[in-house]
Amino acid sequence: MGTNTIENTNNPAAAANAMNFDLTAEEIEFADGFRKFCLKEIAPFTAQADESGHLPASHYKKLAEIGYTGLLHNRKYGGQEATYAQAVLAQMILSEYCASTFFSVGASCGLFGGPIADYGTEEQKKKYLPALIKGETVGALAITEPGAGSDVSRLIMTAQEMETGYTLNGQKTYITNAPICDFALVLARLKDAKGADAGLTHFIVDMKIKGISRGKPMKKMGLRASPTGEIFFEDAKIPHDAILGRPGHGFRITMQAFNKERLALAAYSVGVMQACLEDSRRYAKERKAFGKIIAKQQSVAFMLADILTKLEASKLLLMETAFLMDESEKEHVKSGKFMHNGYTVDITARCAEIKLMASTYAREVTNLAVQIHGGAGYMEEFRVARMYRDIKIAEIGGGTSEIQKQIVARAESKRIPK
């Protein structure tokens, strides 16, 4: 277990406690079924919408009617109310199928339906969350502006105060579902009636308010059906009951929501290297050089081994932080750190230190994968070759490796003695 994180009580009985987080029945059952309806819903539409660049809109809809689009939101708006356990397990089998599904759907129903879950009013619930949960609206979380990225306080996008609410100015950039959202939560720098700055704010902002207007869809390396793009406010003019949360908890409520992306983030990369495992493990069974199948290669099985490994270690420590996030809920923790049998456990540095070791070894496994496959490996015809472009957002999504490992090397300084 993480020593940034977990403070060592030399308390076996609490360590075997803590580590208690086996699937229920009923989980294994979700997930076989799950598995069973991405292979029959969202696995044979993967290829054509990489190589088109469009997402089935059916996937939303397909998704809300076998519960995923609500899994951790309240029954009361249409959700299902699951553990992030459950969650994370969900996640990781949509991510082995399609990671454009995967980050256009998890945008839509977890970015922005998430701060609206833990920090609307009850009209703001009502109004946006049963519809997202149901597939029928799309949303998507604007934080990222062209000079300010992982470096949040950075943002320059401005709200300023009005008699009948606040006007809107400035662009945001790099937004996963820019170009098709009906919503966004729009983080901006909040000035009020005097002009001086009231702290970072969350709008919900309606994407038909004139003044608002969107870039071409962006073209890039990986998740090339997942579209991605800038969005332009001038002079956009949104009422007062638009503001999500107290004025100026903007950047609370940002970290908030990157811990949980961070979560998925980790889990989307375990899923990747769970296809990755049985893409390679199957083709060298099947691929034959210098008499013997390749598998039987020592250098190949080594390949093998490495994956394997990876993947493991990565699972393990995220159904852990998944059990942890369920755990800190249940404390109603308001700093991110709590007791749990003995531990002292940082939330924030966990999902970091996770999203970080997943998504490094997800990056290896398909560096790997594709070795393994050969000149295979580099045709579009195989999807080691997809999930090699796809993986490298796992590092830059959610705050870069390098801001993670600030994260956890914070936490860890904390711990040392000075």
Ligand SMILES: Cc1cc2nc3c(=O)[nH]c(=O)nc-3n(C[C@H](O)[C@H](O)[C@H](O)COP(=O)(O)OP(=O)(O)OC[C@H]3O[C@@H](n4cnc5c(N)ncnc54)[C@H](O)[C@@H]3O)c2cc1C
Second form
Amino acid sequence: MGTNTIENTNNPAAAANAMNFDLTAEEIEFADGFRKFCLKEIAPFTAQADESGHLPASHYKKLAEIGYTGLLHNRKYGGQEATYAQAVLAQMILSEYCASTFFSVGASCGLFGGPIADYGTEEQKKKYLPALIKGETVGALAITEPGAGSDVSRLIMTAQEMETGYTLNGQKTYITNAPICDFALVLARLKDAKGADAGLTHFIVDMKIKGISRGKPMKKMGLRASPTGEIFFEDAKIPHDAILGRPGHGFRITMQAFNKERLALAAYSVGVMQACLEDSRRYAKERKAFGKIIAKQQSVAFMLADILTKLEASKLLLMETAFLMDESEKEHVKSGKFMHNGYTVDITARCAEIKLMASTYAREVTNLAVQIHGGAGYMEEFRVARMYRDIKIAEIGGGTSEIQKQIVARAESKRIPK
Ligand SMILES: Cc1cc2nc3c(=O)[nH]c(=O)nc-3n(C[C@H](O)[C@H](O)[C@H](O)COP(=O)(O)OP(=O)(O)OC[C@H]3O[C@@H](n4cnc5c(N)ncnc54)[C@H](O)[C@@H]3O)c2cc1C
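Next, give the form predicted in complex with the ligand, keeping in mind that what was shown is the form predicted alone.
Up next: the whole complex, starting with the chain shown before.
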């Protein structure tokens, strides 16, 4: 590994103090190095990528070389075995410079690669993870269908069990990387040999096989360089070993993947707020109106104060949730519920909380940042304009804000004494 990659520091001081979010020297070094990398290798291409609708293909390999694509993956397959705290730190930084890169690379290594790492057989891990982590292949996670988004249980795509494997029929939509991916992790309703419903199940699908076609990249309000699209399956035949995990366990795998996606979307939101703060501060100190810099106008100063408050509150809850994610994955807390500082943590509810909070604040913050910039903020040459368009996805993807509220409310109702 190069000097800029993360070493798993196994910091005993951090372990001893459960609420200590201080970064270690290695983490600070990595963050500094990663920011320099993003400034040099990512930021100069963002505006052009947004306009053309295409990310430079080299982004995947460059992010692989610096260790980003393998942050949460096992060393055995080329990963870094970083903590969630280290991962969200990097996700925040990348998000400041290019939302589309953050989404496409995240869909590949996280949404596709994460469940394979967690539930795949040794053969599946060896087959898919090393190339993915090296940035040589691109993956996607295909859950959403035209008739089933928030309500995953309604999906109708089928995987009919046959003697030689499974036959897939159905349609997926709004899938990040669908137009470009080599492989997709597809959630379908498994039908056993007799045609009976055997429950939702994930399948790892090679996009080159007969019977699979893709729609054109969808035109979007934001994230324009992250390709999104439909996938059509018409009697597409896949082998038996394409199944991920146990038959009927698809819903469970999806819910666990959602926890990680929500944490990552919260990190994205915090990164965007950070960028908005910096740009707004700079602009408010340069721009003059009525004979003084606009930062001296109380209304502008209050907007800056609002941005800072929303950013810092979200960052703190994000770092604590990342820390709790690490705790939740330790052997003794596999259920996702555990005691922390005297109360029971429900990690699913915590991930929902931080995504709800950070995405709501980030959408408000991009609005404030554009407002501080006045007419300039409406112009594409200022990144706050792009961020204003891009950020909306954080309130929709990985489950809408309304669904996050339901999850938090459900966990909360269990705490109310009877
Ligand atoms: C850019 C982009 C990228 C995406 N990438 C992927 C991807 O890679 N893979 C993938 O599988 N999907 C992906 N999606 C799909 C995304 O996960 C869904 O759009 C999202 O889960 C919402 O589903 P829906 O669009 O069907 O909305 P609906 O479920 O139709 O919701 C519409 C509205 O109704 C509300 N609503 C629905 N049910 C309830 C309820 N019970 N209580 C209260 N309110 C409710 C919602 O909150 C929302 O406001 C992507 C979407 C976008 C826009």
